[in-house]
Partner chain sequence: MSIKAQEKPLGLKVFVLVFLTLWMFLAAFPFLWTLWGSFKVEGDFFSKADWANAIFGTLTQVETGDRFTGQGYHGAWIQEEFWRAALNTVLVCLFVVTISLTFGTLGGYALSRSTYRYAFWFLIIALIFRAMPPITLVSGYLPVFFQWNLWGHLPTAIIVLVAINQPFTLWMLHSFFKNIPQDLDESAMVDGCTRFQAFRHVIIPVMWPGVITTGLFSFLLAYNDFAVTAMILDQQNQTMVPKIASFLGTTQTKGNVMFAVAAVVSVTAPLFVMIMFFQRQIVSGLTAGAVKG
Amino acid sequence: MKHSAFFWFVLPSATAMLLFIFFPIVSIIVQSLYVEHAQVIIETENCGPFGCTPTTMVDQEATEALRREQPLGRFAGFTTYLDRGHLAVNEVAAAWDASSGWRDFGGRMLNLPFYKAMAFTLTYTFIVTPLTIILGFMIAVAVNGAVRAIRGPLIFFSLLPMIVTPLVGSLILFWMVDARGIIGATLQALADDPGLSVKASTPLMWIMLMVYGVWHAAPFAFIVYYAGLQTVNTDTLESAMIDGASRWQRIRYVVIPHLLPLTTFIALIQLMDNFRVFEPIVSFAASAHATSLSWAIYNDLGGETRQLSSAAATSVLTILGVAILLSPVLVRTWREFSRART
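Any chance you could show this chain by itself in the form predicted in complex with the partner chain?
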């Protein structure tokens, strides 16, 4: 394809991505280096019959003018990154000095909002992703072994947890695990503890969020594996059988190697999606027990005062996290591409 034709064809979508993905990324990087102007304070003397007292007041006009003049705020360098809400350098150092051991240090770190969000996001990502893959694989093998006639309905119902809006799906589960809901009540009966409440316990909340994550994502892994199973070479399977391979050996040495490239694909997509975990935390009202990086940004942006600089700094740190997570894949793609060219 000619250069000029290519240019015109990709122009609309390139413009859209440039304006609304690339520029915002530049914009958050810039924003995170600035902080909002402080209010301009003027000091006046208030003189009464008992002498003069100095009072301070906010000069609204001057503040407004300053904000209009430099809408970005004043340059602050990396201070936003280093403050308590983000990397919290001073607090970490203090915790390091004060703590008696690793456990204590970890506990202190979890009191800092950024590290708390980071801890949950990473735990969630690295627990949910493998479990999703395993469960998806098991469902795929089971459905593949089912009678052909019922496979359609099986796939239909399996798709539901994935297709339904994450916020809505997690709300549905949340209502069921409510102490007055069916799962919550069952759990109470099983544990023989009428006070048991998922909402009130941090470990239970973490488990619940991850259960939701697996429930939501397993259908994706299932569908991809199921499609992969349709293309397993039957000749190889049969010859393995003739050679005396047991059922398990056939899965282990024929099917799983065949599905391995698919696993890379699923893992890549799941890592990206789990790292942005956000909606379930809103639905489960879990912010007291578990926060994620995306939730931290949402929290900064919402509410009365929009803390743009703080949100921007968290966004930049999140993007760095995504980049680190993706780097092995990118390096591999790059190597394959250069190998293909030479």
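Numbering follows the first chain given and starts at 1. Throughout, rigid core stands for the largest set of C-alpha atoms superposing within 1.5 Å between the two forms. Quick caveat, the model's predicted, so the values are computed rather than measured. Compared with the form predicted alone:
Treated as two rigid bodies, the chain between these two forms differs by a rotation of the smaller body against the larger of 13 degrees.
Having seen the form predicted in complex with the partner chain, the form predicted alone:
Below: the lone chain, stripped of partners and molecules.
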């Protein structure tokens, strides 16, 4: 392809990436270095027949003039990143000095909002991602091995969790785990505990959020793997069958190596999506038991007092977290590409 043709071919995509990805990220980074101006306070005296008393009040005109003069706010550098709501450097040092061991130190760290959100985010990511890949692969193999006449309905029902809007799907599961729902009532009967409540238990709520995550994301892995199964060399499979290979051996030594590039692709997508978990926490009203980095951003931007600097700092830390998670997979992919070229 000529350089001119390649330039015009990638120009629309490059322009969209600059407008909707690069420039917003730069804007967020800049905003995270500024904090909102403090209100201008003036002291006045209220005088009456019994004397004068000093009072303080907000000078609205001076405050608005300051905001117009410096719309980004007051430059604070990395102060927001180091405060208690984020990396909490001072609090971490104090917790380390006061702790009697790693377990005590970990418990103190989980009292800090950022590390509490990070703990759930990483747990959710590292449990949901492999389970999604495994379940999607199993469904794809099962559907591909089914009779052709029923493959269509099987594919349709397998894709239903992905078709349903995430908010609606999580609300359905939320109602099912209620004490009056089918899952909640079943758990109470199995545990012989009428007071058992998934919504009141932090471990059960974490499990339910992860169950929903796997349920919702498995169809994506399934459809990718199912498409990949259609490209497996049938001659190789037939040769393996003639040589006496069992079904499991054919899957292990023929199918899985063939689908390994697709596994890398699914892992990349799922790592990014799961690290930004948000909808289930809101739909399940689970913020008392589980918070994520995306929920922290939403919480900073909600309410009457929007904490733009705090939300921007959490966004930057989330982007860095995604980059760190993806780096091993990207490095491995680059090495395989380099070996293939040579």
